[in-house]
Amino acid sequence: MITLSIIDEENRKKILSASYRVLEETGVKIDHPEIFTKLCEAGCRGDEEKKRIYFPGSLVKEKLKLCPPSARFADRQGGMTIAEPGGPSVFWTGNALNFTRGKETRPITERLFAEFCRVVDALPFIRGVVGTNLHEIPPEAKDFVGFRVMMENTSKHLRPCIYTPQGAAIIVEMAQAYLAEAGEELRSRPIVSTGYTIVSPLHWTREGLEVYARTAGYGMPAMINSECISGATSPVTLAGTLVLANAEALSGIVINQILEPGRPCIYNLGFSHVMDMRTAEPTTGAPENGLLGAAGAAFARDLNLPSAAWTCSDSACVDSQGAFERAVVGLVQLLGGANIIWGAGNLEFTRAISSEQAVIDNEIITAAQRVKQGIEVSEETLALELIQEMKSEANYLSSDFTMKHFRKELASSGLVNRHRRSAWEKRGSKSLEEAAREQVEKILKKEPVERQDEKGLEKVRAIEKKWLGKILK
């Protein structure tokens, strides 16, 4: 497998000690009181007229200690992703605003997320599916109904967009009673995980800290995101950002070890941005996302915990500007060690997800991913005795030793022209946009697959059912 060193070790050193100073000396905004008592208590320093919590280093590195160096993720098909330091990667989608086809964009419905969760269920490269916001229903109720959308739509891991400490809850909630019907529990089958943002630079909200509180006993993962804007709510210098960054992720891990010893914690700097001087807007697709979420997934390495990031794309369509950022940016982020790398179907800086999208990056994963395999050299591979025989006879085509290995020599594309311009016009000169549209035509077409959980997925509805009752009393 290839590794790309983005930082040395020696610079990644003197970044974290930076961090551990911030920490220490200017501390994280903290707006729940709970949770700045059981600080004070575990030994931090806390100025209750700020809301100001100084974290001591040592407790820093004892709470890191009590985290697990692996979080395991779950679909609802018997499989189970592992996410560790020097482990394989994969791709989830993302949250959104808005739906894109082609040029045209509008807000998402239950319909729409229920298409696109259809979309990605059928792309074997995407292995998570990210909650979003549904147009149509109330704030207070968002999270937990677009749960039970990608509940009915998908079988892939889902992480569902969390509004409210509630809805974490009624999620939770939802996810056991799915499990119960199977005799077993989230702390065995985390189907679901969770997460939450602080608010750059160093404030924890209340509602982001009552989100961890929720879920917290239940062996959930949770994703510790930093989501600096380099030269806007961090230092413009990358290298400042990073120590903003590790100094926030850090703050979370010790929050969600004083909650739950033990709970498994996704280190996430790879949701920080940078600004875009010219325009003042944030970018996802710059190359600099690519830095921030590989140098993320190094520190993840060095403290021996899971990591994250995010790849997008700034364009407002799905065009050659989303497949070259969401290349460029997501090679570096997977070649770095991101485990969990988020965006797959996102465009507009996050602002919207798209079918079409996602089936583009489905294959630009398969390619990525055959890059990072790298080349395997062995007596095998080498194939001398092969060379020998063939001597000058250009027939390696018709040899056995290519029918036993290129399936996994060779990446394989269904989408992408591979053909001579001929045949690519007697197949109706499709671009890559047109035939990543007639891909998803055909995955919508197809019947929707039996489900065997229909029980679990009673009770989901039911839960749903309950809780909207009260909430739109």
The other form holds:
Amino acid sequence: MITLSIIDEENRKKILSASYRVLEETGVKIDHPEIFTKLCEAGCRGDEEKKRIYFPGSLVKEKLKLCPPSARFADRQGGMTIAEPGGPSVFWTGNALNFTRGKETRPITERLFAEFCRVVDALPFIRGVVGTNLHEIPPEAKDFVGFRVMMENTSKHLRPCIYTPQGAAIIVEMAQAYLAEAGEELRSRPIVSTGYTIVSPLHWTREGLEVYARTAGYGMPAMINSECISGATSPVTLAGTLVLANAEALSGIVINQILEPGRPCIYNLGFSHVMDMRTAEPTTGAPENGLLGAAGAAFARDLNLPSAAWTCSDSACVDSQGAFERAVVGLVQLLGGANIIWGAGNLEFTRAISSEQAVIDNEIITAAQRVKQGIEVSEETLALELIQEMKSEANYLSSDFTMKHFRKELASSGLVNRHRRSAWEKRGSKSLEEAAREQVEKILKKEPVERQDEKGLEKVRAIEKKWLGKILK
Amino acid sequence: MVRGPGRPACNHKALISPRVGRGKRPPPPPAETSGFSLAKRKPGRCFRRVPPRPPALNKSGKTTFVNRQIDTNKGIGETPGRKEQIMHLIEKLKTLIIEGNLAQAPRATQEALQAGVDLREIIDQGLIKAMEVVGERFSSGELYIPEMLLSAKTMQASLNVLRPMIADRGIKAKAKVVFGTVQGDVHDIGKNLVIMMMQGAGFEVYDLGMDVPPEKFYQAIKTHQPDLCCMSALLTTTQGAMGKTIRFLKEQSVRQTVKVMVGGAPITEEFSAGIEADGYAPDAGSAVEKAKELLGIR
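Please supply the corresponding structure for the form predicted in complex with its partner chain (the preceding block corresponds to the form predicted on its own).
Below is the whole assembly, all chains and molecules, this chain first.
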């Protein structure tokens, strides 16, 4: 398996040591009085008036030791992803505001999100589904209603998009009730994970900290996201952005380890953007997104923590830009060793999701994962005996050796064209986008598989109803 | 000072330091090109296309009117030669603002004043015209945002030189704006960007900061009597505060005294209409245009 380090060790040390200085000398704004007090009690210096906490390096190192080096993400078909430094990378979807089909876009509704979940459920290389905005649902209920929609339409690992601390607590309640039906709990089967993003530069809001507080104590993995925008909320130099991003993520690690010692945390610098200096948009498909994500993964390895990133495209529709940006950024982040990579099916600076794009991304991920896998060299794969046997005969195709190895050795593809023109024309002369659209329709026409977890889902729906009643009152 | 080959694109300190003001001008672009294309740029370098420098007034480049008694209420006599000299002074100031020459523009503004150039002419033909050129170059993709912001800062520095005279003459800003990120939201990058662009366009902006409750918007409207009230939000959970603020302004009977404009990542035209805002801009670049449209100014 290939893992590349984007920055060499000496420079990583320089960056990290600057990050420690930021934590100690500049500090982080903490908008949560209880957590502020807990941080002071743990040994931080606090300035109550400015709401700033200054983290001593020794405390950061001490709390890092509590953080487990791996995090588990369960799906609901018995699968478990273990995210750890140097381990495999998996792709998840990403959140958004709009649903894009071809060149058309509209706000995501519950029905459209359900469709997206069903499509993604059929795509083997996308391993997790991220919640999203639901247009018609009130802000206080978007997260837990979205969680129910995900539960009903996909068996992948679920990462709801959290809108309020109460929403996070309701989701924990739903997941625990669902798992109790099978005699399990979140700690043994983390089918759902959580996380929050610091407001760059160096500002943890009350909402974000309360989400961490309300989801602590269940062994539930927490993603600590720094989402700098180089040139806008962080220095325009990528090195400077990494100094800030490391400081932000480390502060989140300390907070989470105080709230729940031993809580699995994902060290995530890979949501960072650079600002496009013509449009002021935070890019998601620029080469720098690849570099920042891969660099973040390298720092996570240094700290012995799992990592994450986000790969998307800035294109407004399903097109070549969408594919090439994802391929470049995604491959760099994948080879850089990011464990959880968000954004499959995302478009338009993460403002949109698209079922067609998810299908295309599944193909891109297939190819990228093959690259990541590298070239296996062993006595067996050298095939010396076979070469000596074949001499100058080009008949490797019929050998048992080929039969034995080809499925493992060669990435298979179901969507891209590998036909000559005449055969391609016979098959309808379809572009990749058209083939993707067809595949989406095919997936949606399939009868849904009969669920074995209907009892658990009933519990989830009952909790949703209870809370919706309270909120809408 | 001219940024040319050899100068780092984004070294802000270098750009505003007078020490680096003696750089050579880059060669003018070939006549057939309209500017620099991205493909022709060297990575990490930034070029500003500079309009031709007006002929020097004398060898030292200084005006001969430096000792003239200042009367900011009157222009100098329109005798032949003087008219040309006024034009040179204004052109020089305009060029410095377009270049983003923060070190020299205030001095050039003072120079124009001392030469007796009419205040209104300095503002309209120097400052505002310069920012119009900058705006056009930004729209065509020739200039990047940091370069535009530097020009806006330079324009503000020149304006600061003129401010006492502006007050004396009762000249008003193009428009007065109060601006804040709504209650519950602490994201202000979009707000800050639009404010800088508005200031560059000659608007007087009162920045209310982040997490601004409706009462604070109301107080600011009472105090500053603006033409426009702008609200920004990044989150779907906080955009509701925009409607709440507008309702509060109605209850306090000040809604009709200002135009209200909203913006931010989750905001749409439909949402803006739903909360009865007067307008919405989808991004920072179009916010100034929308504001001008709402206020009926050019």
